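Next up: just one chain, as C-alpha coordinates, the form predicted on its own.
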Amino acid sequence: MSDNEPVSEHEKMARWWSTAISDISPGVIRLRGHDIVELIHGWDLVSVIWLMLRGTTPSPEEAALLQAAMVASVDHGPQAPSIAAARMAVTCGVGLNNAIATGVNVLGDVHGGAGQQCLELYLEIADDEAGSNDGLDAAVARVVDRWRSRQHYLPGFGHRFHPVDPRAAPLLQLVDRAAEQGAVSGRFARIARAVEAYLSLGRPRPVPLNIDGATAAIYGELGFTPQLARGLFCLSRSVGILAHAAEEQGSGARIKGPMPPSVLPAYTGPPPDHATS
(Lines of atoms letter the chains of each structure in order from A and count residues from 1; the text may use other names and numbers.)
(Lines give C-alpha, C1' and ligand atoms only; values in the text may rest on other atoms or scores of the structure.)
Protein backbone atom coordinates (compact mmCIF):
# COMPACT_ATOMS: atom_id res chain seq x y z
CA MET A 1 0.00 0.00 0.00
CA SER A 2 1.47 3.38 -1.05
CA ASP A 3 1.60 6.36 1.29
CA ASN A 4 -0.98 8.19 -0.84
CA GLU A 5 -3.49 5.36 -1.03
CA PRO A 6 -6.52 5.99 1.19
CA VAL A 7 -6.78 3.83 4.32
CA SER A 8 -10.14 2.39 5.30
CA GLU A 9 -11.55 2.92 8.77
CA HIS A 10 -11.20 -0.83 9.40
CA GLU A 11 -7.52 -0.72 8.45
CA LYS A 12 -6.99 2.32 10.69
CA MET A 13 -8.49 0.42 13.60
CA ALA A 14 -6.40 -2.68 12.87
CA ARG A 15 -3.24 -0.57 12.83
CA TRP A 16 -4.10 1.33 16.01
CA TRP A 17 -2.51 -1.28 18.32
CA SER A 18 -0.35 -2.99 15.69
CA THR A 19 2.31 -5.16 17.29
CA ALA A 20 5.20 -7.42 16.37
CA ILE A 21 4.83 -9.30 19.65
CA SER A 22 1.58 -11.26 19.58
CA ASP A 23 -0.55 -12.65 16.77
CA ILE A 24 -3.97 -13.44 18.21
CA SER A 25 -7.03 -14.58 16.29
CA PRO A 26 -9.80 -17.10 16.99
CA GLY A 27 -8.08 -20.39 17.79
CA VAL A 28 -4.59 -18.96 17.24
CA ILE A 29 -2.03 -17.60 19.74
CA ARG A 30 1.46 -16.90 18.46
CA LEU A 31 4.16 -14.98 20.33
CA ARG A 32 6.92 -13.53 18.16
CA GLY A 33 5.94 -16.08 15.52
CA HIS A 34 6.05 -19.08 17.88
CA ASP A 35 2.85 -21.04 18.40
CA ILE A 36 1.77 -21.10 22.04
CA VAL A 37 1.64 -24.91 21.99
CA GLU A 38 5.34 -24.98 21.05
CA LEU A 39 6.13 -22.64 23.94
CA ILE A 40 4.02 -24.63 26.40
CA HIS A 41 5.73 -27.89 25.56
CA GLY A 42 9.33 -26.80 25.11
CA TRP A 43 10.15 -23.41 26.63
CA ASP A 44 10.96 -22.26 30.15
CA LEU A 45 9.61 -18.98 31.51
CA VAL A 46 12.93 -17.10 31.39
CA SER A 47 13.40 -17.97 27.72
CA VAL A 48 9.86 -16.76 26.99
CA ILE A 49 10.64 -13.50 28.80
CA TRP A 50 13.68 -13.10 26.56
CA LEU A 51 11.62 -13.92 23.48
CA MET A 52 8.95 -11.38 24.39
CA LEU A 53 11.43 -8.60 25.11
CA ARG A 54 14.02 -9.28 22.43
CA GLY A 55 12.22 -11.24 19.74
CA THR A 56 14.95 -13.87 19.62
CA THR A 57 15.79 -17.20 21.22
CA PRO A 58 18.42 -16.97 23.96
CA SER A 59 21.37 -19.31 24.03
CA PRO A 60 21.48 -21.64 27.05
CA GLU A 61 24.20 -19.45 28.58
CA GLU A 62 22.19 -16.26 28.05
CA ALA A 63 19.07 -17.83 29.53
CA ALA A 64 21.06 -19.04 32.55
CA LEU A 65 22.44 -15.55 33.20
CA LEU A 66 19.02 -13.93 32.89
CA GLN A 67 17.55 -16.53 35.22
CA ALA A 68 20.28 -15.97 37.81
CA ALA A 69 19.76 -12.20 37.79
CA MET A 70 16.01 -12.55 38.19
CA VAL A 71 16.20 -15.22 40.89
CA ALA A 72 18.65 -13.11 42.89
CA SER A 73 16.23 -10.16 42.96
CA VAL A 74 13.05 -12.00 43.93
CA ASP A 75 12.81 -10.97 47.58
CA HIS A 76 14.49 -9.01 50.36
CA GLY A 77 12.05 -9.43 53.23
CA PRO A 78 9.34 -7.27 54.80
CA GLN A 79 11.84 -4.51 55.55
CA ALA A 80 11.85 -3.73 51.82
CA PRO A 81 9.24 -1.00 51.25
CA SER A 82 7.77 -2.74 48.20
CA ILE A 83 7.11 -5.88 50.27
CA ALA A 84 5.87 -3.99 53.32
CA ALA A 85 3.47 -1.89 51.23
CA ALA A 86 1.98 -4.99 49.62
CA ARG A 87 1.52 -6.70 52.99
CA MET A 88 -0.21 -3.63 54.41
CA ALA A 89 -2.40 -3.31 51.34
CA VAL A 90 -3.71 -6.85 51.50
CA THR A 91 -4.81 -6.40 55.14
CA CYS A 92 -7.12 -3.65 53.89
CA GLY A 93 -9.24 -6.20 52.04
CA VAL A 94 -7.91 -5.73 48.53
CA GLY A 95 -7.04 -8.66 46.27
CA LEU A 96 -3.61 -10.05 45.59
CA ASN A 97 -3.50 -8.25 42.25
CA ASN A 98 -4.05 -4.94 44.04
CA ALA A 99 -1.37 -5.80 46.58
CA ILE A 100 1.11 -6.63 43.80
CA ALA A 101 0.31 -3.33 42.09
CA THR A 102 0.81 -1.48 45.38
CA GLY A 103 4.23 -3.04 45.88
CA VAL A 104 5.39 -2.51 42.30
CA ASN A 105 4.20 1.09 42.35
CA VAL A 106 6.72 2.04 45.05
CA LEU A 107 9.63 0.70 42.96
CA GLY A 108 10.96 4.06 41.85
CA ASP A 109 14.28 5.82 41.49
CA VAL A 110 15.24 5.35 45.15
CA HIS A 111 13.85 1.87 45.85
CA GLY A 112 14.08 -0.32 42.76
CA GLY A 113 15.77 2.02 40.30
CA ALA A 114 19.43 1.47 41.18
CA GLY A 115 19.88 -1.33 38.64
CA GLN A 116 18.76 0.91 35.79
CA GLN A 117 20.93 3.78 37.04
CA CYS A 118 23.95 1.51 37.51
CA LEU A 119 23.68 0.18 33.97
CA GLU A 120 23.54 3.79 32.75
CA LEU A 121 26.78 4.36 34.70
CA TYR A 122 28.42 1.30 33.15
CA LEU A 123 27.38 2.35 29.64
CA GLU A 124 28.77 5.83 30.18
CA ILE A 125 32.08 4.30 31.31
CA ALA A 126 32.10 1.98 28.29
CA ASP A 127 31.55 4.94 25.95
CA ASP A 128 34.25 6.98 27.69
CA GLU A 129 36.74 4.13 27.44
CA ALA A 130 35.92 3.59 23.76
CA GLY A 131 36.46 7.27 23.04
CA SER A 132 39.79 7.58 24.83
CA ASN A 133 43.11 5.75 24.75
CA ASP A 134 44.09 5.71 28.41
CA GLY A 135 42.30 2.55 29.50
CA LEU A 136 39.43 1.41 31.68
CA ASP A 137 40.71 2.70 35.03
CA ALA A 138 41.02 6.25 33.71
CA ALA A 139 37.53 6.09 32.20
CA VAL A 140 36.13 4.82 35.50
CA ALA A 141 37.77 7.68 37.42
CA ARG A 142 36.41 10.33 35.05
CA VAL A 143 32.86 9.04 34.93
CA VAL A 144 32.57 8.13 38.61
CA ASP A 145 33.87 11.56 39.61
CA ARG A 146 31.26 13.20 37.37
CA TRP A 147 28.51 11.13 38.97
CA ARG A 148 29.78 11.84 42.48
CA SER A 149 29.71 15.58 41.79
CA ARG A 150 25.96 15.27 41.20
CA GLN A 151 24.90 12.77 43.88
CA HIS A 152 26.16 11.32 47.13
CA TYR A 153 25.30 7.68 46.54
CA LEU A 154 26.57 5.75 43.56
CA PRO A 155 23.96 3.20 42.39
CA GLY A 156 25.00 -0.43 42.56
CA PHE A 157 27.59 -0.14 45.32
CA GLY A 158 27.35 -0.45 49.09
CA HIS A 159 24.29 -1.71 50.96
CA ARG A 160 22.32 -0.28 53.85
CA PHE A 161 21.77 -3.76 55.32
CA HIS A 162 24.56 -6.11 54.18
CA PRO A 163 28.24 -5.32 54.85
CA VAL A 164 28.87 -7.49 51.76
CA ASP A 165 25.91 -8.38 49.56
CA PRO A 166 25.94 -12.20 49.38
CA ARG A 167 24.37 -12.18 45.90
CA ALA A 168 26.94 -10.08 44.06
CA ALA A 169 29.99 -12.34 43.84
CA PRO A 170 28.10 -15.46 42.68
CA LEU A 171 26.43 -13.44 39.91
CA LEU A 172 29.73 -12.07 38.61
CA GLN A 173 31.22 -15.57 38.76
CA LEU A 174 28.45 -16.70 36.42
CA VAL A 175 29.33 -13.84 34.06
CA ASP A 176 32.98 -14.90 34.17
CA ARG A 177 32.02 -18.46 33.27
CA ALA A 178 29.80 -17.31 30.41
CA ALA A 179 32.61 -15.06 29.12
CA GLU A 180 35.03 -17.99 29.17
CA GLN A 181 32.53 -19.90 27.03
CA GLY A 182 32.26 -16.98 24.61
CA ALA A 183 28.58 -16.39 25.38
CA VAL A 184 29.16 -12.80 26.58
CA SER A 185 32.04 -10.36 26.36
CA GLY A 186 32.75 -9.96 30.06
CA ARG A 187 33.15 -6.23 29.50
CA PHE A 188 30.52 -5.12 31.98
CA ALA A 189 31.82 -7.43 34.69
CA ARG A 190 35.24 -5.81 34.22
CA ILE A 191 33.67 -2.37 34.48
CA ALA A 192 31.80 -3.34 37.66
CA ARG A 193 34.97 -4.60 39.32
CA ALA A 194 36.92 -1.52 38.21
CA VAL A 195 34.30 0.79 39.75
CA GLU A 196 34.34 -1.25 42.96
CA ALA A 197 38.14 -0.96 43.14
CA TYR A 198 38.06 2.79 42.46
CA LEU A 199 35.42 3.47 45.11
CA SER A 200 37.46 1.54 47.69
CA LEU A 201 40.71 3.44 47.13
CA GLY A 202 42.02 4.89 50.40
CA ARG A 203 39.14 3.55 52.46
CA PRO A 204 39.63 1.35 55.52
CA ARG A 205 36.48 -0.51 54.51
CA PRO A 206 35.78 -1.23 50.83
CA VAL A 207 32.59 -0.17 49.07
CA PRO A 208 31.40 -3.51 47.69
CA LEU A 209 29.28 -4.26 44.68
CA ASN A 210 25.65 -4.98 45.57
CA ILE A 211 22.81 -6.84 43.86
CA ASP A 212 21.96 -3.86 41.65
CA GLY A 213 25.53 -3.49 40.47
CA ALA A 214 25.84 -7.21 39.75
CA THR A 215 22.54 -7.53 37.89
CA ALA A 216 23.33 -4.34 35.95
CA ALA A 217 26.50 -6.06 34.76
CA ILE A 218 24.47 -9.09 33.67
CA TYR A 219 21.85 -7.02 31.87
CA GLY A 220 24.61 -5.06 30.17
CA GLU A 221 26.33 -8.27 29.06
CA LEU A 222 23.01 -9.52 27.69
CA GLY A 223 22.32 -6.31 25.76
CA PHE A 224 19.27 -5.09 27.68
CA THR A 225 18.62 -1.35 27.90
CA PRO A 226 18.71 0.39 31.30
CA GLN A 227 14.93 0.81 31.15
CA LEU A 228 14.45 -2.92 30.64
CA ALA A 229 16.86 -3.58 33.50
CA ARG A 230 14.40 -1.83 35.82
CA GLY A 231 11.46 -3.61 34.23
CA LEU A 232 13.11 -6.98 34.74
CA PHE A 233 13.79 -6.13 38.38
CA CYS A 234 10.13 -5.20 38.87
CA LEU A 235 9.08 -8.45 37.19
CA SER A 236 11.39 -10.44 39.44
CA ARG A 237 10.43 -8.64 42.66
CA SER A 238 6.75 -9.20 41.85
CA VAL A 239 7.27 -12.86 42.75
CA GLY A 240 8.38 -11.95 46.26
CA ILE A 241 5.63 -9.35 46.56
CA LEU A 242 3.04 -11.98 45.64
CA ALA A 243 4.42 -14.51 48.13
CA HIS A 244 4.44 -12.01 51.00
CA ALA A 245 0.99 -10.66 50.17
CA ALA A 246 -0.42 -14.19 50.05
CA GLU A 247 1.19 -15.03 53.39
CA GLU A 248 -0.21 -11.89 54.98
CA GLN A 249 -3.63 -12.56 53.48
CA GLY A 250 -3.61 -16.00 55.07
CA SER A 251 -2.88 -14.54 58.51
CA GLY A 252 -6.35 -13.00 58.71
CA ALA A 253 -4.91 -9.73 59.99
CA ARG A 254 -6.92 -6.57 59.30
CA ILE A 255 -5.70 -3.04 58.62
CA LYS A 256 -2.08 -3.50 59.64
CA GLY A 257 -0.16 -0.27 59.69
CA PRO A 258 3.60 0.17 59.50
CA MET A 259 3.94 -0.30 63.30
CA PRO A 260 2.10 -2.30 65.97
CA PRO A 261 -0.74 -0.30 67.60
CA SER A 262 1.19 -0.27 70.88
CA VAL A 263 3.96 1.80 69.24
CA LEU A 264 2.84 5.33 68.44
CA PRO A 265 4.72 7.64 66.10
CA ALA A 266 6.79 10.28 67.91
CA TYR A 267 5.03 13.65 67.91
CA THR A 268 7.28 16.55 66.88
CA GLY A 269 4.76 19.37 66.60
CA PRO A 270 4.07 22.24 68.97
CA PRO A 271 3.18 21.40 72.59
CA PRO A 272 -0.45 21.41 73.68
CA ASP A 273 -1.76 24.89 74.55
CA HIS A 274 -2.86 24.73 78.18
CA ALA A 275 -3.34 28.48 78.56
CA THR A 276 -6.65 29.52 80.07
CA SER A 277 -8.48 32.71 79.32
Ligand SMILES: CC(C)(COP(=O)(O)OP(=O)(O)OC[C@H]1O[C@@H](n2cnc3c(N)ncnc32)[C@H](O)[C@@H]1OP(=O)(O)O)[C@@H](O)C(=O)NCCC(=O)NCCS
The other form holds:
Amino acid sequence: MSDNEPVSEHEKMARWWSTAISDISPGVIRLRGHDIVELIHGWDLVSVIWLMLRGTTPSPEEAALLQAAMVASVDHGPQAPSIAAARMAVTCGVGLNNAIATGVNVLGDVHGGAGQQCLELYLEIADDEAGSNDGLDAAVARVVDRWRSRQHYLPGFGHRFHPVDPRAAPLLQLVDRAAEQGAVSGRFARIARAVEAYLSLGRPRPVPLNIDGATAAIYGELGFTPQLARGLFCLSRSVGILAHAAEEQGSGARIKGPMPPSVLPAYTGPPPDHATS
Ligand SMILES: CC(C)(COP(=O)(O)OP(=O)(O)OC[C@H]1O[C@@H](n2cnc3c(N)ncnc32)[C@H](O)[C@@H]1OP(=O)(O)O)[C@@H](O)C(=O)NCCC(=O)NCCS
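Mind pulling up the form predicted together with the named molecule next to the form predicted on its own we just looked at?
Entire complex below, previous chain first.
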Protein backbone atom coordinates (compact mmCIF):
# COMPACT_ATOMS: atom_id res chain seq x y z
CA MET A 1 0.00 0.00 0.00
CA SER A 2 1.38 3.44 -0.92
CA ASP A 3 1.55 6.20 1.71
CA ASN A 4 -1.16 8.17 -0.09
CA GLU A 5 -3.75 5.37 -0.27
CA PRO A 6 -6.67 5.93 2.10
CA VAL A 7 -6.68 3.66 5.17
CA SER A 8 -9.99 1.99 6.02
CA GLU A 9 -11.51 2.46 9.47
CA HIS A 10 -11.06 -1.28 10.06
CA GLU A 11 -7.37 -1.05 9.18
CA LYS A 12 -6.96 1.99 11.42
CA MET A 13 -8.49 0.03 14.32
CA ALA A 14 -6.25 -2.99 13.64
CA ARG A 15 -3.16 -0.77 13.65
CA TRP A 16 -4.12 1.03 16.86
CA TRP A 17 -2.50 -1.63 19.12
CA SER A 18 -0.30 -3.17 16.46
CA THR A 19 2.39 -5.30 18.09
CA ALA A 20 5.35 -7.44 17.14
CA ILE A 21 5.00 -9.40 20.39
CA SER A 22 1.82 -11.42 20.41
CA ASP A 23 -0.37 -12.81 17.66
CA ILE A 24 -3.72 -13.78 19.14
CA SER A 25 -6.80 -14.98 17.29
CA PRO A 26 -9.52 -17.50 18.16
CA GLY A 27 -7.72 -20.75 19.06
CA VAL A 28 -4.25 -19.30 18.38
CA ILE A 29 -1.70 -17.83 20.80
CA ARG A 30 1.72 -17.09 19.33
CA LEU A 31 4.41 -15.11 21.12
CA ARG A 32 7.15 -13.62 18.94
CA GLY A 33 6.16 -16.20 16.32
CA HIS A 34 6.35 -19.20 18.68
CA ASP A 35 3.20 -21.21 19.32
CA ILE A 36 2.26 -21.20 23.01
CA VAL A 37 2.15 -25.02 22.97
CA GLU A 38 5.81 -25.11 21.90
CA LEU A 39 6.66 -22.68 24.72
CA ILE A 40 4.66 -24.69 27.28
CA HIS A 41 6.42 -27.91 26.31
CA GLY A 42 9.98 -26.79 25.92
CA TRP A 43 10.81 -23.35 27.32
CA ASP A 44 11.90 -22.17 30.76
CA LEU A 45 10.56 -18.89 32.17
CA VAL A 46 13.84 -16.96 31.86
CA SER A 47 14.12 -17.80 28.15
CA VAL A 48 10.50 -16.73 27.66
CA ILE A 49 11.28 -13.40 29.42
CA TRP A 50 14.17 -12.91 26.97
CA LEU A 51 11.96 -13.89 24.03
CA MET A 52 9.23 -11.45 25.08
CA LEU A 53 11.64 -8.55 25.62
CA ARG A 54 14.06 -9.14 22.77
CA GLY A 55 12.15 -11.20 20.23
CA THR A 56 14.98 -13.73 19.92
CA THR A 57 16.01 -17.00 21.55
CA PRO A 58 18.81 -16.56 24.09
CA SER A 59 21.90 -18.72 23.84
CA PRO A 60 22.32 -21.07 26.85
CA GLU A 61 25.05 -18.76 28.18
CA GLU A 62 22.85 -15.66 27.83
CA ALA A 63 19.91 -17.41 29.52
CA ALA A 64 22.19 -18.53 32.37
CA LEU A 65 23.44 -14.96 32.96
CA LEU A 66 19.93 -13.51 32.88
CA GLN A 67 18.77 -16.20 35.28
CA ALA A 68 21.65 -15.49 37.69
CA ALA A 69 20.86 -11.75 37.73
CA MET A 70 17.18 -12.39 38.36
CA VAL A 71 17.80 -15.02 41.05
CA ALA A 72 20.22 -12.69 42.86
CA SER A 73 17.65 -9.85 43.07
CA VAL A 74 14.67 -11.89 44.28
CA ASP A 75 14.63 -10.85 47.94
CA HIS A 76 16.41 -8.88 50.65
CA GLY A 77 14.05 -9.49 53.58
CA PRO A 78 11.71 -7.11 55.41
CA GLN A 79 14.51 -4.57 55.98
CA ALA A 80 14.20 -3.81 52.26
CA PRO A 81 11.52 -1.10 51.86
CA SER A 82 9.97 -2.93 48.87
CA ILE A 83 9.34 -6.01 51.00
CA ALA A 84 8.25 -4.14 54.15
CA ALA A 85 5.85 -1.91 52.19
CA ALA A 86 4.20 -4.95 50.58
CA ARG A 87 3.87 -6.73 53.93
CA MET A 88 2.32 -3.63 55.51
CA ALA A 89 -0.05 -3.19 52.56
CA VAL A 90 -1.42 -6.70 52.80
CA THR A 91 -2.24 -6.29 56.52
CA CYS A 92 -4.50 -3.39 55.49
CA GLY A 93 -6.79 -5.85 53.74
CA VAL A 94 -5.72 -5.33 50.13
CA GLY A 95 -5.16 -8.29 47.79
CA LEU A 96 -1.82 -9.74 46.75
CA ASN A 97 -1.99 -7.84 43.46
CA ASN A 98 -2.14 -4.53 45.38
CA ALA A 99 0.63 -5.70 47.70
CA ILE A 100 2.88 -6.47 44.71
CA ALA A 101 2.12 -3.06 43.19
CA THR A 102 2.91 -1.37 46.53
CA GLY A 103 6.29 -3.11 46.78
CA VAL A 104 7.25 -2.53 43.16
CA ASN A 105 6.26 1.14 43.44
CA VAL A 106 9.07 1.88 45.90
CA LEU A 107 11.77 0.46 43.63
CA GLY A 108 13.16 3.88 42.76
CA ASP A 109 16.51 5.51 42.02
CA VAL A 110 17.90 4.70 45.49
CA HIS A 111 16.41 1.23 46.15
CA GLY A 112 16.21 -1.45 43.48
CA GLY A 113 15.86 0.95 40.56
CA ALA A 114 19.45 2.22 40.60
CA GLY A 115 20.41 -0.34 37.93
CA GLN A 116 18.91 1.93 35.29
CA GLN A 117 21.17 4.90 36.05
CA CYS A 118 24.06 2.58 36.75
CA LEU A 119 23.85 1.08 33.27
CA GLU A 120 23.69 4.64 31.87
CA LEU A 121 26.91 5.35 33.80
CA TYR A 122 28.59 2.19 32.43
CA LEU A 123 27.53 3.05 28.88
CA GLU A 124 28.93 6.57 29.23
CA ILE A 125 32.24 5.11 30.45
CA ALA A 126 32.28 2.62 27.57
CA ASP A 127 31.69 5.47 25.08
CA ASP A 128 34.38 7.61 26.68
CA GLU A 129 36.85 4.71 26.62
CA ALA A 130 36.07 3.98 22.97
CA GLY A 131 36.53 7.65 22.02
CA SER A 132 39.84 8.21 23.79
CA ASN A 133 43.14 6.38 23.84
CA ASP A 134 44.20 6.57 27.46
CA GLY A 135 42.49 3.41 28.70
CA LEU A 136 39.66 2.35 30.98
CA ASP A 137 40.93 3.84 34.25
CA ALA A 138 41.22 7.31 32.71
CA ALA A 139 37.72 7.01 31.22
CA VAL A 140 36.34 5.93 34.60
CA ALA A 141 38.01 8.89 36.35
CA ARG A 142 36.61 11.38 33.83
CA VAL A 143 33.05 10.06 33.82
CA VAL A 144 32.82 9.35 37.57
CA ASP A 145 34.15 12.85 38.37
CA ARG A 146 31.57 14.33 36.01
CA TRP A 147 28.73 12.38 37.63
CA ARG A 148 29.95 13.18 41.13
CA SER A 149 30.02 16.90 40.37
CA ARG A 150 26.24 16.56 39.99
CA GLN A 151 25.38 13.92 42.61
CA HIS A 152 27.23 12.55 45.64
CA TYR A 153 26.01 8.94 45.43
CA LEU A 154 26.82 6.97 42.31
CA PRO A 155 24.06 4.51 41.37
CA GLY A 156 24.95 0.84 41.84
CA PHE A 157 27.53 1.41 44.60
CA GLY A 158 27.33 1.45 48.39
CA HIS A 159 25.20 -0.64 50.71
CA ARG A 160 23.48 0.20 53.96
CA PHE A 161 23.93 -3.31 55.37
CA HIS A 162 26.74 -5.15 53.69
CA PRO A 163 30.34 -3.90 53.84
CA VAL A 164 30.71 -6.04 50.69
CA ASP A 165 27.53 -7.11 48.88
CA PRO A 166 27.73 -10.94 48.81
CA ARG A 167 25.91 -11.06 45.48
CA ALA A 168 28.26 -8.85 43.48
CA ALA A 169 31.42 -10.98 43.13
CA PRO A 170 29.65 -14.24 42.15
CA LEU A 171 27.66 -12.38 39.49
CA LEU A 172 30.78 -10.77 38.00
CA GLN A 173 32.55 -14.17 38.10
CA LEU A 174 29.75 -15.59 35.96
CA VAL A 175 30.29 -12.74 33.48
CA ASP A 176 34.03 -13.53 33.45
CA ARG A 177 33.31 -17.19 32.70
CA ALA A 178 30.84 -16.29 29.93
CA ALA A 179 33.42 -13.89 28.48
CA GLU A 180 36.06 -16.65 28.47
CA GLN A 181 33.61 -18.73 26.45
CA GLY A 182 33.11 -15.82 24.04
CA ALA A 183 29.41 -15.47 24.95
CA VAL A 184 29.75 -11.83 26.13
CA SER A 185 32.49 -9.20 25.93
CA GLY A 186 33.24 -8.89 29.64
CA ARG A 187 33.52 -5.11 29.13
CA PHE A 188 30.80 -4.16 31.63
CA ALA A 189 32.25 -6.35 34.38
CA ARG A 190 35.62 -4.61 33.86
CA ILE A 191 33.91 -1.21 34.02
CA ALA A 192 32.01 -2.14 37.22
CA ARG A 193 35.22 -3.28 38.92
CA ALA A 194 37.11 -0.18 37.75
CA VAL A 195 34.41 2.16 39.11
CA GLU A 196 34.42 0.32 42.45
CA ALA A 197 38.21 0.62 42.62
CA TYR A 198 38.10 4.33 41.74
CA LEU A 199 35.40 5.12 44.31
CA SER A 200 37.33 3.22 46.98
CA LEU A 201 40.67 4.97 46.35
CA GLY A 202 42.24 6.17 49.60
CA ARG A 203 39.33 4.92 51.73
CA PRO A 204 39.80 2.48 54.63
CA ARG A 205 36.61 0.65 53.54
CA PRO A 206 35.54 0.23 49.93
CA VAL A 207 32.36 1.70 48.47
CA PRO A 208 31.13 -1.69 47.34
CA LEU A 209 29.50 -2.64 44.09
CA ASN A 210 25.92 -3.53 45.06
CA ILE A 211 23.24 -5.74 43.56
CA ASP A 212 21.95 -2.98 41.27
CA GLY A 213 25.48 -2.30 40.01
CA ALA A 214 26.33 -5.98 39.52
CA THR A 215 23.10 -6.82 37.71
CA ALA A 216 23.47 -3.64 35.61
CA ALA A 217 26.82 -5.08 34.44
CA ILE A 218 25.06 -8.30 33.40
CA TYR A 219 22.23 -6.44 31.69
CA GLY A 220 24.81 -4.34 29.85
CA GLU A 221 26.72 -7.44 28.76
CA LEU A 222 23.45 -8.91 27.49
CA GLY A 223 22.52 -5.76 25.55
CA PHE A 224 19.46 -4.72 27.56
CA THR A 225 18.58 -1.01 27.73
CA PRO A 226 18.97 0.91 31.02
CA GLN A 227 15.18 1.08 31.35
CA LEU A 228 14.93 -2.70 31.07
CA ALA A 229 17.65 -3.10 33.72
CA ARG A 230 15.18 -1.53 36.13
CA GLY A 231 12.24 -3.44 34.66
CA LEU A 232 14.00 -6.78 35.06
CA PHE A 233 14.90 -5.97 38.67
CA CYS A 234 11.22 -5.23 39.33
CA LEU A 235 10.22 -8.55 37.75
CA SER A 236 12.67 -10.47 39.87
CA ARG A 237 11.91 -8.65 43.14
CA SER A 238 8.18 -9.26 42.53
CA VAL A 239 8.83 -12.89 43.38
CA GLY A 240 10.18 -12.01 46.83
CA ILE A 241 7.48 -9.39 47.34
CA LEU A 242 4.80 -11.98 46.53
CA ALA A 243 6.29 -14.57 48.90
CA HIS A 244 6.53 -12.07 51.78
CA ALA A 245 3.07 -10.60 51.17
CA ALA A 246 1.56 -14.12 51.07
CA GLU A 247 3.34 -15.06 54.30
CA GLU A 248 2.10 -11.89 56.02
CA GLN A 249 -1.42 -12.46 54.72
CA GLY A 250 -1.29 -16.02 56.06
CA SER A 251 -0.33 -14.72 59.53
CA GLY A 252 -3.68 -12.93 59.84
CA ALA A 253 -2.01 -9.72 61.11
CA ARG A 254 -4.19 -6.62 60.71
CA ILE A 255 -3.02 -3.03 60.16
CA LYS A 256 0.63 -3.69 60.87
CA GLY A 257 2.58 -0.43 60.91
CA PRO A 258 6.32 0.05 60.37
CA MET A 259 7.09 -0.61 64.05
CA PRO A 260 5.36 -2.31 67.01
CA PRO A 261 2.66 -0.09 68.62
CA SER A 262 4.68 -0.07 71.86
CA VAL A 263 7.36 2.01 70.06
CA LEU A 264 6.19 5.53 69.33
CA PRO A 265 7.90 7.88 66.87
CA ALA A 266 9.84 10.64 68.61
CA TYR A 267 7.77 13.84 68.56
CA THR A 268 9.74 16.90 67.46
CA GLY A 269 7.00 19.57 67.28
CA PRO A 270 6.07 22.32 69.76
CA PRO A 271 5.24 21.32 73.39
CA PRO A 272 1.52 20.68 74.14
CA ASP A 273 0.87 24.04 75.91
CA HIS A 274 2.39 25.95 72.95
CA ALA A 275 -0.53 25.04 70.66
CA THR A 276 -3.21 26.30 73.11
CA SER A 277 -1.51 29.55 74.26
C1 LIG B 1 22.65 2.43 49.33
C2 LIG B 1 22.95 3.73 50.05
C3 LIG B 1 21.62 4.49 50.30
C4 LIG B 1 23.60 3.40 51.37
O5 LIG B 1 23.84 4.59 51.97
P6 LIG B 1 24.41 4.72 53.46
O7 LIG B 1 24.40 3.42 54.17
O8 LIG B 1 23.69 5.85 54.09
O9 LIG B 1 25.91 5.06 53.20
P10 LIG B 1 26.65 6.34 53.72
O11 LIG B 1 26.05 7.59 53.17
O12 LIG B 1 26.79 6.22 55.22
O13 LIG B 1 28.06 6.11 53.02
C14 LIG B 1 29.21 5.65 53.66
C15 LIG B 1 30.38 6.24 52.90
O16 LIG B 1 30.45 5.67 51.57
C17 LIG B 1 30.26 6.68 50.59
N18 LIG B 1 29.30 6.18 49.61
C19 LIG B 1 28.26 5.35 49.85
N20 LIG B 1 27.59 5.11 48.74
C21 LIG B 1 28.24 5.78 47.77
C22 LIG B 1 27.99 5.91 46.39
N23 LIG B 1 26.96 5.27 45.81
N24 LIG B 1 28.80 6.68 45.66
C25 LIG B 1 29.83 7.33 46.26
N26 LIG B 1 30.12 7.24 47.58
C27 LIG B 1 29.32 6.47 48.31
C28 LIG B 1 29.66 7.89 51.33
O29 LIG B 1 30.06 9.08 50.73
C30 LIG B 1 30.26 7.74 52.70
O31 LIG B 1 31.54 8.30 52.66
P32 LIG B 1 32.18 9.01 53.94
O33 LIG B 1 32.38 7.92 54.95
O34 LIG B 1 33.46 9.57 53.40
O35 LIG B 1 31.20 10.06 54.38
C36 LIG B 1 23.91 4.61 49.20
O37 LIG B 1 25.14 3.91 49.08
C38 LIG B 1 23.36 4.97 47.86
O39 LIG B 1 22.53 5.87 47.75
N40 LIG B 1 23.82 4.28 46.76
C41 LIG B 1 23.39 4.61 45.43
C42 LIG B 1 22.02 4.05 45.12
C43 LIG B 1 22.05 2.55 44.97
O44 LIG B 1 22.92 1.97 44.36
N45 LIG B 1 21.04 1.90 45.56
C46 LIG B 1 20.94 0.46 45.56
C47 LIG B 1 21.26 -0.06 46.94
S48 LIG B 1 21.34 -1.83 46.98
